[in-house]
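First, one chain by itself: the form predicted alone, in structure tokens.
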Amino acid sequence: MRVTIAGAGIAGLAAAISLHEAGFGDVTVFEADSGPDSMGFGLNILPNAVRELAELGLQAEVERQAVRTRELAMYNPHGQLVWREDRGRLAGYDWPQISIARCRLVEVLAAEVRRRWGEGAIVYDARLAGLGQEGGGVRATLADRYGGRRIVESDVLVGADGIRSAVRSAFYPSEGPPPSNGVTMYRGTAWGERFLTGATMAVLGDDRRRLVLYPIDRDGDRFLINWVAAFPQEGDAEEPYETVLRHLGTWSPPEVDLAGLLGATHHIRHYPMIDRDPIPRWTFGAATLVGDAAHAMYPAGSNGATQAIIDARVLACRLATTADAREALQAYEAERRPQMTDLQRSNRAMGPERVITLAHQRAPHGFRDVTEVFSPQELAQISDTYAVTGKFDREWVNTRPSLTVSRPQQRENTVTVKSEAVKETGFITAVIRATEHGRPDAYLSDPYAELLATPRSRMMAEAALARGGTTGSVIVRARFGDVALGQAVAAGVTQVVCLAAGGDTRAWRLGLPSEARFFEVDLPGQLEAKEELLAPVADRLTCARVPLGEDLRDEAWKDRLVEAGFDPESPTVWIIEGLLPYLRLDHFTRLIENVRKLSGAGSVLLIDAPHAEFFRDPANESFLTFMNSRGSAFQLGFDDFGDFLGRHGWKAEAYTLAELAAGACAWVPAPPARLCPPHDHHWVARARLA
């Protein structure tokens, strides 16, 4: 079957992935526009779609450069409290809510589709325009800038092409344009201090006038906070920065000084607040619409993006599990247009923010205690209505069956796991440590790691090493690390912490005694998948291990151990691989003051990084392009490993793979040459509590 998107946003790029994972294997996406999205602006993810991106084993890159929203709250203008709750995770769902710059999700989505499908899956400057139907399929026009034109057929065509859809002008030539309500939004980011949580989302507003505002990055203790400011349109001949304020300047969103936000803005954008009336049929023969194409509404309870993900899941769902397409198609849109239709209409009475006008409406004056102006009772079935009509209360969002179709020829080595399918490249290094183990002449020992190298993960490490990756780190990095716990065990230390645990198999296959305890953590799922996989040699565990998912940039992974029975008072191996490459130097700064603060005297630090030298050597830029492209950058490297550590509280010893191979380290065997290429720059090192 050959599936035509149009349209390269959300709702377009989410379908060829989630079709690609449902086993279609011609897709391609064309966009009007001459290149991607490069919007800024922040928007939310719900838990429910969260699911659906970790089912894709895309929720890690994802929040890579976002925040996980930890609460809602509602103000009136004065900065009183009108209502706030839990999000995410913390309100009980399986999937955290996420915040995030649109154009960063896009660039995720894209490098994702273009993994899966080439770089010729993803076409630009392609408007749709002409669409016609004959011989059971979809003939599109599609003309660039410069008038060339192009005639391309499918089997079924996909309208994902945003507000002001072309395909759905093909349905509704005599619609018309968006309509407005007569508010103007402006919006725009900054970066400034923590506010309230430093992950809550903020809204103030009365019956007319709406203040948003949420962080959708941070950079040590800097957030980037995204704002939006909307009220009714005057015909404003001012300046955005001095509108905004002559609206809202008197407003007092706790902890933020609006005046000083406004005037870090670099560029304040601002247009009317428009959706779309809700139409009788999305379907027409082999041609559907996803996302704002379909159901475009007021951008009130963070269901836009979020929707448009469900969409695109459904959709590839219903189309692999019914046999024909056009039947597909009609049970894809009748699961999703009732429910959007009373969505569309929900948001046009903003959703849970009605709260805010309806305390405006009983209390113009602001009051002493919310509970004068509502019962607890009301506010809470305020919020759960809205949820259930976007099917996103969390009963249904931790329980219902999940959209992933098992392709035929993958199913005997599909990971499934209830809290969250994961990103099985995560398996990557196994892959290369069960080559390692098969060889003869094996530096490594890792009988487990077989278990764990995924077609998916292959697939990932072949192409990874076609672009000049190197084998070599991975293999020295574990052995050193393997020698180096054998000891600090040997010597007595009985609490292990493996950090970004991902593929790890240490408490598997090192015969650890049975006193020690060997914590994991890494992404929610990653560490749940790798159980199962490592199923068949669960009786190979001889140490008690303690899994934890959590976010190790989320300060409160260190909570969560020590709650987890991790004593900071007792000696601790620590062990940190492969994770340094893709961080910050401020979030690594951060994470290892963190974990010198939990450790007891006699800890050790078992850890590997690149040095600078990686990144300056000319044999490697095309592996970190490639990289790149797939949005898992290189960031992190060191021209003396050593010294940092020692600067940071850590005594060290760090080694290249050069000098181990020339055995500077007596107690590690030194690794062949094969294993240490001239252009792999790469620092291994043992610290100790200085």
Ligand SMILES: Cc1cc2nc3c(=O)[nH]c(=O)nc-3n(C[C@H](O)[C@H](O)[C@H](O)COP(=O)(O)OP(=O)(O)OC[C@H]3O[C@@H](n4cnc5c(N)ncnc54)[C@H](O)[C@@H]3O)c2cc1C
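Numbering follows the first chain given and starts at 1. In this text, rigid core is short for the largest set of C-alphas that superpose within 1.5 Å between two forms. Please read all numbers here as calculations on a predicted model, not as lab measurements. What changes on going to the form predicted in complex with the named molecule:
- In the core-superposed comparison between these two forms, residue 333 has its Cα shifted by less than 2 Å.
- In a rigid-core overlay of the protein, residue 479 has its C-alpha displaced by at least 2 Å between these two forms.
- The Cα position of residue 599 differs by 2 Å or more between these two forms after fitting on the rigid core.
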Given for the second form:
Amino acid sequence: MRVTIAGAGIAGLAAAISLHEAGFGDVTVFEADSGPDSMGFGLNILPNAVRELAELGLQAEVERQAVRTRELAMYNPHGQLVWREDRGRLAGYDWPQISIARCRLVEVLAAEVRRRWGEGAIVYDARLAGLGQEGGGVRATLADRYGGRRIVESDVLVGADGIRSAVRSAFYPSEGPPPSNGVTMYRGTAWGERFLTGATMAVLGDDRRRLVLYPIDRDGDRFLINWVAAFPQEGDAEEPYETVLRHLGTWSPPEVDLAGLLGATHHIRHYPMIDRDPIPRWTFGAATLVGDAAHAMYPAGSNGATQAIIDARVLACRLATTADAREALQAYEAERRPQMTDLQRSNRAMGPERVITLAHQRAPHGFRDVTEVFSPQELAQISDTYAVTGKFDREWVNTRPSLTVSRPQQRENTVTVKSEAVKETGFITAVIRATEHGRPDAYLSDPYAELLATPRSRMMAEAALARGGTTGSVIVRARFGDVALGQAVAAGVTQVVCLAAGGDTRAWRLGLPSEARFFEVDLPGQLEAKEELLAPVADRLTCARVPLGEDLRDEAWKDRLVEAGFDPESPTVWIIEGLLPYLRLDHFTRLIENVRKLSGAGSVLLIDAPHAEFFRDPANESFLTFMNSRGSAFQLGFDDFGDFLGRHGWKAEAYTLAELAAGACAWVPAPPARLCPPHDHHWVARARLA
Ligand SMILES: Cc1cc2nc3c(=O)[nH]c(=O)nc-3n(C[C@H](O)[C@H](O)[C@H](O)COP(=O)(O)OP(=O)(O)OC[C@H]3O[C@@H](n4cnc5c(N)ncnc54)[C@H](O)[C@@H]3O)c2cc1C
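Alternative state: the form predicted in complex with the named molecule, after the form predicted alone:
Below: every chain and molecule of the assembly, starting with the one above.
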């Protein structure tokens, strides 16, 4: 199926990525501008959409350019607090809320489109200027800035061309320009001091005016603060800086020098606050609308980019799961349009920001305590009602079915899955260890692996082995790690961190001393699933086990670890087993550097990885294809693992399985030849801080 997307904004790019993820083979994005917009104003992405970015493998990359928003705080113009609430992870969502410059988000998405589809997938300077539908497909006319035109034919056209959409105006020719509510928005960014939590979105307002401030980047103690000032236009003729000061100069945002912030802003842009009326149809034959083209709304409640991403994901999901493309577009619209119509209406009443208007009307000169103005129930009700309208209430976001279609079982260790699903698929290596444990000549003793070997895991393990999957690396690295951990503990180390600890049973089976703390980090849900399966042997835990549900590609796991009692000054045994094949090199490099920074003197790293030869050996081709097809592609291997670790601050003794079988390591028993077949090219390593 050929898909044409008009518009390389957030909706269009997210649609292109989602279609690729869903298995489509021919997608091109046409963008009117001659290149990406470089102005770095901020926008927010709510957990609902961050979940989608995570499922597309983009959360970590986006977060690297962003700030996790911790709280929303609303004030009257005197800086008196009207309402505050936790946001993102702190509010119980499984995903964070993110504040980011729009141009950076666009950059990340565009890079991902090019990575997946190739360099030519985004065509700039190609404005959709007309469209026609005949013979079941769509003919789009695209114009460049010199007047050149070309016709592109496709099976489906996606109008992702923003609030002034040409696709929409082809369906609604008499609609005219977007209506304004008479308010002008002034926007800018400037580096400044931290205010409040350093990750707060602060909204100040009376009954007509608003001031919104939040950081979108951080460099040490300095924060890049995004600000938006909105007030009714009164034919202001002076410079934007003076206009904003004249309207809001007496306002007192907490811990912010407003005049200083405005003065430090190099470029202030201003435009009317506009939206679109809800429309009765988005889909016409083989063409449909997404993002602002479908439902542009006032910027209250952080929904512009958020809902654009959700549109893209639902659209790709419906196209991939409905036989007829036109019916798929109808199904997409049926799911999205009623919700977005409600949200557009709610935003015209300024959504949850209504509390500020009410506070001003009830106490125009301020108050001593907000309870003079509102009852707690009244406040909570306003926020809850808004959340449910946009389908981003916590319960729904955390538990709704995934929109990912082509890869229902993605890499267990890189994609967030719920505990039920993990129980079914997450313990394939435990099956291998359980089988080894049951042999009379077992090289590894792991009596509890059997408890993790669910029927589904057994089935998956059998399928992998039938395709040439190897078992030796799993068993040998486990024994290698057991011996090395035992030695470190005997030498007095009492802090252990096991990353991607999904199926690890060491805290139960090694009889570690009671003063030892054994931190396990894995995706939310994974460790709970393991705990349930190991419940019959819960009394075998001899040390203090501390489970942490975190995504290792984020940066947050480090803070969570320390918050959970980890001491970066003490020596630590780090265990990273079976994780590397699934990571991209940049993720692994960041991970290993973070581990080094958290390691006190005397720390030990136990780690394994495929040898690069594994990927070159034709004997592994069938297995690699199999892993790829089930969404858990092996992608990372090393020609010289010891050298790589050395370049990242670790002095390593690294062995291939063949070297271990030949007795190259003096302190671990040589594994039998049956566990080291020639095509199982694999490294196991013990490293100490250099
Ligand atoms: C330049 C720009 C800056 C923005 N800055 C902010 C911001 O700082 N904060 C914020 O909250 N929101 C901002 N927005 C709006 C925000 O991006 C959207 O509300 C939201 O992300 C929905 O995204 P969208 O992809 O539907 O629309 P948009 O982000 O508006 O993207 C639409 C894209 O379509 C292109 N386009 C338009 N007409 C045609 C055509 N005929 N043919 C082909 N391509 C076309 C546009 O150039 C644009 O790249 C901005 C939008 C734009 C275009």
